[in-house]
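Next comes just one chain, in structure tokens: the form predicted alone.
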Amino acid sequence: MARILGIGTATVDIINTVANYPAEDTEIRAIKQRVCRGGNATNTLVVLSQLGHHCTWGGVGVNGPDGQLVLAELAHYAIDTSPCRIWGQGKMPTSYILLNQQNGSRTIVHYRDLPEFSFNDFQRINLSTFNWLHFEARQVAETAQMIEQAKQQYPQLPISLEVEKARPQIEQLFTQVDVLLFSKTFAQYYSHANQAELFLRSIHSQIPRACLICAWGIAGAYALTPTGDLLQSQAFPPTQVVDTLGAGDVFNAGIIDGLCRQQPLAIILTQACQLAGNQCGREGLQLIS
């Protein structure tokens, strides 16, 4: 299996289910509570793990019992978190999340105040070890520098990257890797336009040496191989929507995944959509098959 290294974050999530969604000025009592870690580069990790797969995070943490608890949990997975920069005060941050139970949605109140995992943290860590190298598109200037610090010194090392949300001057991000996986929200800001096909195409003529992938919600996903073929999946949406919290992360794993066992695009993508709807139907991350 790979050894995968992710950059990106991880959270305190901080889930209270409802029975529908309030309206604005009202109170609601939760159904249920529960608190756990999140954070989309741990989440992919943490599905990369039970898919059989060696991980290790790079990202920050602070030293507390909300620190402790992302800890804890990612050593469960046997997860290296060696490569953090744990801070002496702070807080970790922190998702609010209300989990709608009537159709599985999520809305998210998030807080930080620790500053984000650096360049010069990216470069104690040796690369050589790894055989895949996963960020989240945040900080753009810092990750620019990993990036291109990652292919300077392992040019053959494959980099996927995740762009969840437009920020300035993302696009920068997008030359030196070799996956990209846009969520349909980016993907829409983007191109404002309802097509993955027209926003991946216009991704390609400008990065065509690049394997681009797309998630599209109900309708499944969309890839753009190299040599622009398209090729799409439906959707495989459980009998019940229990919980799309962490879905797309899910999906990412699933493509990853694919990618390092070298299997056809076609398939991954079909795989992926499968392994996020099976996530939907089900509470957490655990047990991911």
Contents of the next structure:
Amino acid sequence: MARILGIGTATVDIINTVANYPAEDTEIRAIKQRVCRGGNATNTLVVLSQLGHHCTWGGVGVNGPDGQLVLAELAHYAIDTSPCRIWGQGKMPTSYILLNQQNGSRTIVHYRDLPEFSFNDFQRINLSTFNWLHFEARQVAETAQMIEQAKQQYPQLPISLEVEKARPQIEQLFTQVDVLLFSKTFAQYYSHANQAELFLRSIHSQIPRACLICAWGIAGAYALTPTGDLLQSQAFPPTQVVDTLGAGDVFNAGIIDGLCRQQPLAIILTQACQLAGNQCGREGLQLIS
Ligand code: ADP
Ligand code: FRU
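Counterpart to the form predicted alone, namely the form predicted together with beta-D-fructofuranose:
First the chain shown before, then all remaining chains and molecules of the complex.
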């Protein structure tokens, strides 16, 4: 099993399940409310930990009940949080989420007012103990420094990068990583097309040595190998779609898990879609064995 370091966010997710998605300027009651930890990097680590990997999180939190909720859940999944930076003041990044009971869609309003995990914080981590690094492509300048340092010190250490949202200069993060995990939203924004293959081939022409992955919601997912072979997997919808929150994070965990196990990419892609599809059939990120 791999020792995996994930750098990125943890959030407090306040999830209101609603019978239907509301119209603007109306008032409705939630059927149910759940408050739990979320955040892309920590979601991915929570799944990886359940798949048997030793996971460590580098990110930011705050003193107080919200910060404790996050750390307690990560401790429950045996995730080492020792590198994280805990602020005395501020608010834990918080997502206010409407989960539509009709179709499992999730609509997220995110509020953040806390400094990001910095290059300084990252430099305190002893990278020699890890055999996989995973980053969220967030604050570009600092993340670029982290990736650069990791590659300089440990050129053999594989790095994956999750690219979910468009951010200025984000492409500068692509050149040094081994695996790029793109969202459909980013692909559509970047290539102005609704076609995963077109998008992946345009990235491949710039970054030919990386393994490129792109999740495509209910249409499954695509991968482009460094040799230019396009792979595709269907999605695996559950009998009833209950909760699509974090499907992309679960999918990413499936990809990293398969790569750590050195499985063939076509199999990895299918397994990751199966893992994410199963997830959509239940609430939360607790895997069922
Ligand atoms: P995100 O959560 O980042 O929006 P996607 O919607 O692209 O990510 O979903 C990631 C993966 O989760 C997809 O590749 C697919 O395999 C799976 N998935 C997402 N939505 C569904 C769904 N409704 N039914 C089955 N699988 C799904
Ligand atoms: C799901 C998620 C939520 C979080 C939000 C942050 O992918 O990580 O858990 O609130 O996205 O953008």
